[in-house]
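This document starts with one chain, in the form predicted on its own, laid out as structure tokens.
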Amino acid sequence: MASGHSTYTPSNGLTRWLDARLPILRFANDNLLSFPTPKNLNYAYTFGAILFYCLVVQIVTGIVLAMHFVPNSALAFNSVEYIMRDVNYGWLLRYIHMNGASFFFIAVYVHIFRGLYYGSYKDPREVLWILGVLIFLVMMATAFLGYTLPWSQMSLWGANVITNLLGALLGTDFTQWLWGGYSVDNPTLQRFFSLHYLLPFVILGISVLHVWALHHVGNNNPTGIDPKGPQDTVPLMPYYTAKYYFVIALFTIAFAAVVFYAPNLFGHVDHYVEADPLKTPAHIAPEWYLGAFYAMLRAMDFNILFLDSKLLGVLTMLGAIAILFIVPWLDTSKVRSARYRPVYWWCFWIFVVNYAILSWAGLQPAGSVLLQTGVDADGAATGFNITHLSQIGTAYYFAFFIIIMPLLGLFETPRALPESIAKAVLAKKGGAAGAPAGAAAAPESRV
């Protein structure tokens, strides 16, 4: 996987027989002891080892309380509280597993907004970036099927939403299919069950890929430049291993603080009421992490010619994820980092404070009125609202990658790249331009 020449040299007779019918000891050295690690990576290029180390928690943690709860609509939401009551350490279990998909999502966020911010689509990443927003689609995917299994009335009237969204794209057929039935049932719920259970290994298998084709052209960096030589690198380990090491344990902390303080800061209380088909709950809201697609697709209130708005609202909610996948070439700029580009830079920050109001927007009620400026015939408050504030939202959303990307990187005028990370590095801590090599390396095995 590592790109490059092996520094491996087994030591022994047992190591140079094991290389030669099973090199992975060579494969250890090359990709997680000596691979050469940009000098200035900071605490941002962390995520992607807490990204793994989250989906090692949610695999452990699913199967364990697989083993205790009832895929039926009869007994599912009784065997949750089963779980939480009876079983050992159900509820540390449950609370673990729920609120990991949260931190799961926080992880990923701040993953994807650093690969917008340093460039890290550009070429030769761009394989890298799709293998990765393929991984964010299909976390969607398996976060909404578990969203649906405690069998609850957010659960039940959530998985109606969007089954008859997807069905307004794809048919009623496709619907009833994808229910098992005529309606969101048993059938239902046990297709979700099985699917929830075997996507994490899906993305645990393009997770792989990620890390192969991230270890196959190397990692990219602040500046935005590639490496020149071993001047500009150290090894893997220790210097980023420990920081790797470091940082998952500050983000443990954070997680155990929710999960045994705040174990339903994230949640909803219709989570705790049983699944009703006959009553309706008064707002029905995605996890936080969906809320802005959610937000997206209320925003489409309207028709456009041949599209209806609830069409039209789909259509919107999956362009949304679709067009992460071209961003390699949607950005026309030679330059990759943000560092480096200063209209583009506040372009990003716009984008990412768009994004978090788009969260928010996508979980508080339809139609909320935030300024009010009159009263309808029936003295409900009108003005702007919800909608229109997910509608300016959804506007700039697309308006970043369509317009702004291609555009800046006609006009924009970017700031002179440094000559090498080294020179970079050795600049930023105030060193000598034309200090050797050698001496930039010590100080930056610290950071």
The other form holds:
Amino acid sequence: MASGHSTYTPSNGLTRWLDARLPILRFANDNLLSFPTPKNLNYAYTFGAILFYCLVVQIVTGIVLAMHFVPNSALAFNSVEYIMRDVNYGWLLRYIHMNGASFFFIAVYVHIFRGLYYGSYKDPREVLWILGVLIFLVMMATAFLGYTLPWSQMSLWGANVITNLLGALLGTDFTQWLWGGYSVDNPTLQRFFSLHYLLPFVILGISVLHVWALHHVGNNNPTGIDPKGPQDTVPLMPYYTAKYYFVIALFTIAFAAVVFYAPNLFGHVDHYVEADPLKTPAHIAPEWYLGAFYAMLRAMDFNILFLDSKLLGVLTMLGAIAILFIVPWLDTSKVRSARYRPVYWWCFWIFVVNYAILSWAGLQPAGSVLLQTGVDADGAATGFNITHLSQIGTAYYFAFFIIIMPLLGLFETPRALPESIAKAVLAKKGGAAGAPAGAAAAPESRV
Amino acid sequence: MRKIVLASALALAAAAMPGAMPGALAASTAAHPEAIDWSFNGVFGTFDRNQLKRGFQVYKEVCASCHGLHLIAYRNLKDPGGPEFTEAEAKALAAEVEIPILDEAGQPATRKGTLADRFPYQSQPDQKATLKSAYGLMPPDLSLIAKAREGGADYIHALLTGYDHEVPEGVTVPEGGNYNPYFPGGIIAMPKPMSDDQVEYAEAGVPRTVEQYSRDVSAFLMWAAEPKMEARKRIGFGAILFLGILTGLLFLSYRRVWRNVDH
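Write the structure block of the form predicted in complex with its partner chain for the protein whose form predicted on its own appears above.
Up next: the whole complex, starting with the chain shown before.
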């Protein structure tokens, strides 16, 4: 699996015997211990490990919660409160799981933006990137399904909104098949629970492929140039494993601060009102991590030719995800890292701020006026509103991929690339010319 | 230059975070509730036992005639982190209520409540019907109300003390409605629920005012919505202290592992 030849030598008779039959120890050694990793990876590169940690936390807490949760529309809401009140440490499990989803998405957004910044999707990492986008997609589905399980007002009406969107694209026969009836009801809850339990393991499976692809081609790094030899890399163990332990602990502090001191920070109050099919909430909002997609959906308040605004919105939202799959072929620049791309650097950071604005806009009531310019016949404020803001944001989101990425590679003059990772590191250290050439490679010999 | 732009981008994103929380713009139709300095605010905040006991009395004597509290059982009244009535007191409070049952002949009857019983209001269908015809809808159960409304306990306090505002010009209060600026839309079906001296506190020196009743019952409802809050904060403090030390040690080990590598 790992590129390059194996460094594993069985140490005794038993491991030699096993190695000839199932080289699992060789596999672990080559991928988890000796795997050569560029020595200049910064903290942005630790989020892959943090994401594995998040997945494990969600699966472990989720399995225990499923022992107490009742997936029935009459009982689900109270069973969540039973967990919060009567199950030993149930409140802790539930708050970890609930906020774990938010922290999972914080980590995945840093991970994805890091990939966009350093050009980690470019040749030869296209498949690695595509598998990552696939994981992101399944994560969104899993989070949405989990959101419906407490059977609160937000659960029920959120499920209504999302399934009806799919209906706009695929027809009412599809939605009825999905619901298992004529509305979001008990059969829907039961199948959503089943799928919510299944999908994390699908994520786990794709993650294995993702890491396989990573270890086949090797890590990208902040310079975007390939390691040229052992002077550019360190073995994963103990160098990056030590770093991962540290960042995971740091991440857990932030996670714990929210779980213990602001557990409902990311949630909506209607999540504590039991589902009522006869009472539509005043304002249906997605979780923050899906806000940008929801904003792009609602930005389409006009028709184009035969496409009405609803269908257009769904296509825009799905397109916003779909476009990520072809990013490796949209970016025409041969230079990977934004460090050496002065114009792309600006476009990238505008993209990040734009995404944050879209995420915020998706949580606000659609018509909310931000800059009032007048009043309409009924006396309500008119002017620049959330929908207008979302339209600008949506335009930039797509322009970044469709216009900026292809054209920039043709017109941008990149900065000079360093000769190697080791040279770049030394240059960053202020030209520490006194360091002996072999110093960087030396630690490896002690492993 | 890059560092400055990067820092300002991150600062922007951080500034957007609190605003990104749901309801930032949504709550614009109602007056903003006053922030009360609750005993349970902050990292070390705990419930005031006497306040919870008084709040329970207000709930029992005022709110319970219309509002259920079905997630709370009498045994919860003696749980640590709550009002912490003694077991005998909690048993006596439970015994005050009649729980509807069917007797051996299958006829409706009642028995005395026990610690295992939940607050009984929800199980009385005739009372539900009366309320529904009076108000057009069921008064909401209060078990989770402090977490189910923007503003939480502040909101409940503001709502309960918010009935004496003058109706602004241009607002018409319909039949059966009451003006309350803290309620979204401004018109609430619930009439002013309390007046001064209505609840006779046994505790000396506690004012018998709507203001005090509202504070006490809001605190009680916060506990009802989040009965494990004290355990959560206590365990959280230890957990974060532990994680802080662990993180420090892991950072030192990380630095030590990398000490001879230029990176």
